[in-house]
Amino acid sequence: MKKIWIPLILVTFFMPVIAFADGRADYRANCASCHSAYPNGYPDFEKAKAMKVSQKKLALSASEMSRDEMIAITEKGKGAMPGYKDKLAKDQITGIVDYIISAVKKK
């Protein structure tokens, strides 16, 4: 009885971790480029002017925009931002979103 026991409890304690942990990988494959490091930083002001968006646009610390909103600016983009629909399968998108939510509230 046991051995059914510690597989279920490890899987419902640290599946949460491991999927905070993809979205931060993906995070960081993807969007750290142009958005910083991390989520609550501030983007470099001269990749922000190379890429004629304003530096607090790129920040997503200071984004209003709600979890379903942000979702669907990476999946189809905006404005310079390109969309990732065809890059990134849509739990690898969410995870990214809710990573990048937990962070800027951490902050």
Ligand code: HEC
Contents of the next structure:
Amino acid sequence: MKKIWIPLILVTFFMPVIAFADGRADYRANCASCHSAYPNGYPDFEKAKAMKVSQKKLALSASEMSRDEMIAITEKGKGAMPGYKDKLAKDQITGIVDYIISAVKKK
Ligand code: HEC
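Write the structure block of the form predicted in complex with heme C (HEC) for the protein whose form predicted alone appears above.
Zooming out: every chain and molecule, the one shown earlier first.
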């Protein structure tokens, strides 16, 4: 009888995560391979070397771009980075950028 509470508690606990997970899921699917699993993580050295960019350039936590600039780069691409204009919907791109900003925000 007591067991019935466990799923209920889990659902309540993860509800906010589920509701805002889109940007994160899209980031994981499209950006993590180059920019590391989390936007505030440290990108892979070999990966950066293969693309002839510094690790810092791939570290989104080091980016000084505004939200609009990040959206523009994500749409158009730059250097070794492909553009996502035709691959992702506009609200997916803004969702990813908002996720990045919230993940790297300095407190
Ligand atoms: C194939 C690897 C690759 C993938 C996948 C990729 N990027 Fe990039 N990204 C790069 C590289 C390389 C740069 C550096 C470009 C340059 O300045 O030469 C970069 C730069 C950026 C920058 C600019 C950072 C700064 O301040 O200079 C942003 C923002 C960014 N990427 C966001 C994204 C997002 C969002 C996604 C997923 C939708 C993504 N990237 C997917 C390789 C990638």
